[in-house]
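Let's start with one chain on its own, the form predicted on its own, as structure tokens.
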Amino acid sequence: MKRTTTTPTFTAILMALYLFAGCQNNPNNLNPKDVVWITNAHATLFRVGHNQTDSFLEVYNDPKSKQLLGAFFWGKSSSVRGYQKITDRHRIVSLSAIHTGMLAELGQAKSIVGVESKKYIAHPALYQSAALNAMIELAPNGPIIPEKLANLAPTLLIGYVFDIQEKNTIERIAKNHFPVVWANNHLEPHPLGRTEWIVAMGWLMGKSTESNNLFQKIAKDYNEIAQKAKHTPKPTVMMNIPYNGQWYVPQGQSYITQFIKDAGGAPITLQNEGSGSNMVGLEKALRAMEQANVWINTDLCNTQRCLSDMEPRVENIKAFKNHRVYHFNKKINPNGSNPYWDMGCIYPNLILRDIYNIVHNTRDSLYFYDLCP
């Protein structure tokens, strides 16, 4: 039998026609190139996009590896290869007070059936509300209780990766039952990057216009404050408190360091690289901070006496001597929940304005912060 030969070019044409025909016959096998991805302003750990039939959300692990944690879609298509379909948002479990606050901000509080713990939720639309009372606590005093999560039968879970074992437990329960969106906004190095996750939440909830408008308004105010701070003096700012012979000092690319820079301060970091914190020996930390002009974020210490009782040598710090020490517990609720964390993530412009006023020693209309007497 005579063997028929085919040129590589002709073979490529045949394959292209075959693939095109396949796509035409099955519109659910979408080519990722069909998706128009929207460029984020600051956030690095998610992206949203759309085509003529569907909307898409991808979430990633951390700013360095950008490992894909999940890919989701919703819309007219019955399936999209590589993406999990979200079909129901009426029973949501939210494992972060910040995500819960974002959902409440978008008017979705009644869809939340389960939370990690109520004691961390301070959003004014939820705190002491009927909606919060109806929510089931899944981890009130520690790890997630698997039986509670399974029995709650959510249709969507929004969480953050803080423990691999717990992540695996949640994914095992969720398998073939409900999608899990890992929203690691706490790893975003810029405060506005953390806030921009409200755009992802809005996209997910069908509130893309509302969430985008809210983010743009917040970002505009934030950037105006940062612009005003550019040409001001740069007093040095120290952060946090000593604990068990160590001092957790934020690194140079952490979000709190960015706050101080944008407020016109010079943060004491001891390490330029990294977006977390360094555990620094007490002696080294005290030497580095001795001439600090301002001291912020004193945890639950609301007085200078509390700080000196913890470590008497802090009395030698310039900021301590000049009574320029500030805590962020001004609005703390009777149950201990602090809106600095959830509302402050949604509205970082309010935190920035506070730090700007503190750094420049105006102390005008502080919202989250207050002076340690």
Contents of the next structure:
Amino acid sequence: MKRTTTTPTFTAILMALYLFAGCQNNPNNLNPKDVVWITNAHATLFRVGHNQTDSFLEVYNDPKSKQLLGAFFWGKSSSVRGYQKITDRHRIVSLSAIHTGMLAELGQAKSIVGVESKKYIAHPALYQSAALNAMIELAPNGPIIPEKLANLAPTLLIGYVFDIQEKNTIERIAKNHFPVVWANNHLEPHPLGRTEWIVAMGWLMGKSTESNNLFQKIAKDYNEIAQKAKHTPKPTVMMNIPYNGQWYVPQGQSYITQFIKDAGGAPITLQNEGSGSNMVGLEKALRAMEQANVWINTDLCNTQRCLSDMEPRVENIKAFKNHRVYHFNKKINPNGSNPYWDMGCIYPNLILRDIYNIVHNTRDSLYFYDLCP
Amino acid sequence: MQRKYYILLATLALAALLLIDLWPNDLSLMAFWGSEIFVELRLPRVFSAMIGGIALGWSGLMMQTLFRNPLAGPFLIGITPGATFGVALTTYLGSSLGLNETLSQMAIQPLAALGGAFLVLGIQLALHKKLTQMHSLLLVGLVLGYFFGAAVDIITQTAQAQQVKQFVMWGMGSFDRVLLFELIPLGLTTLVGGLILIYHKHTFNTYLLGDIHVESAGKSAKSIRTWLIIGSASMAAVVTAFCGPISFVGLIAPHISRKINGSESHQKNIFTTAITGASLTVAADIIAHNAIPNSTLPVNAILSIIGAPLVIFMLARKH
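Could you give the coordinates for the form predicted in complex with the partner chain, as opposed to the form predicted on its own above?
All chains and molecules follow, beginning with the one already shown.
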């Protein structure tokens, strides 16, 4: 008899808890009044808004699900339902080299007390700087070390979701101690979408005007190059290198293919839809790429010899025969970090200009790229 | 006609399908046969899949004879983990040693895999003379497997993202990467392994009955074990070196063969194990390349997906 009465009660409690937990992530539950949300030019995974008293930031999971990952505010109100207040920006942990670079661009490098790993930070403003030396590495060789993060006692953590387990660990440590902003700018398909996250970084640091101006300047330069490339011939461009008989061929809406399209090239893809890549066997890949005019992004290979050592059959590719193969390691640092990845994400106009010059064979000097001899 | 000949025909049909039928739409058949794609990519892929399947089937047969255990395979004596360790080590140390520009990391991967596999083979050969119990040899194999697995975990944990990617791609197994000239070491090792199997087939049958039967026939059980270790480990090592770790074939090809023949006899199983192994790898390769348009699936995953239900089905039927 006892069993029959406790079971429904227990089930009801569980359901109530479940509903309560479900409501926490529901954007409809957030209710700041009269907020004017600013429309982003390209970014899809964050939005910034203001009302008369406060300023708001919402960040989302990925372009498909658009699930709310976090909602933040700063301003006169002491609390806003569903939003976490940003109060102190003096001890920041920044897990992504790109976000770290963005903060440095906004003159906030000194506020960063911890990073995931220093070996990926290549931004010229940070590489071998005193500010970088002062930062603590939280995950020098693998996942975040929880004790290190807890001991560091940051006031704000800016991260990216890569591993759900690590996300949970960080959130457990952060609970009731400091806000965590998940900035998934690496999932933005358009290069300017990734760059536009500097606006979100500016919002977090109270530097909105500076960050907006910087983004506008970069976007203007990018769009001018894209405009110039619109009515040019479209040489075919192939990307990446084979690994053990497999080739990751980017899909038609991916980050790198967007650069090539904007630079006036015709990217060789196997699938127009999708922002990821197709893993294909060598035969399928080489069949598609045999007649490519240009080959870019040769990963760690800086010479044609390296490519043919790795896979001799690439010698049949037209771009290889015509010596139009380019790597992106021109600015690589002695420790192996490459500003192409962090600085290039902040300044995609530099990458676009390089690809434009490569695709149209202008012989102008290149910034990140170089010809594979 | 015997069932094994049906399998042979099926294998040949699959290979023919791969060589003839699945050609690019934009080329005529004759043009495709004369193209660089066919000669430099399709031929080595098909032949490496066939030779790899034969080698792994025979390796599994010898391994199962060695341990008198139907669950034995190249993983069990640590060959695959040893090869994996060799590749992980060179992938990680490659850039520190300047291998990127001088000799590509991927070009030395087969050598690294062979090095790792033969290191394990050496340890096993040295130990098997001291260890009289077969389960001790088995235990050493498992322990070596765990040891090298742990070493690989540590290496990948400290490696850079691109090195990890390179290593993961190797671990998926692929016949696409095999070059025409690499078929020579692959084929020669398989031939030597096959000759060991053919030459000792009667002794291996006796060995299955127990050491005492081998000794009473005037032969040394230790020497038989040495031949079994050398033959099976070399074939598994070479296939792993050139194609990456290819799972399940070594385990299930001898099983299917015994089922077809209804006998444990090596005379009967050498041929059918070979064609079963080749059928499995060629079929997996065809599925891997054609199951999803514009993508290639990992051969290893396909083999496991085919292999796991097959083993369960066979075990269930047995009981």
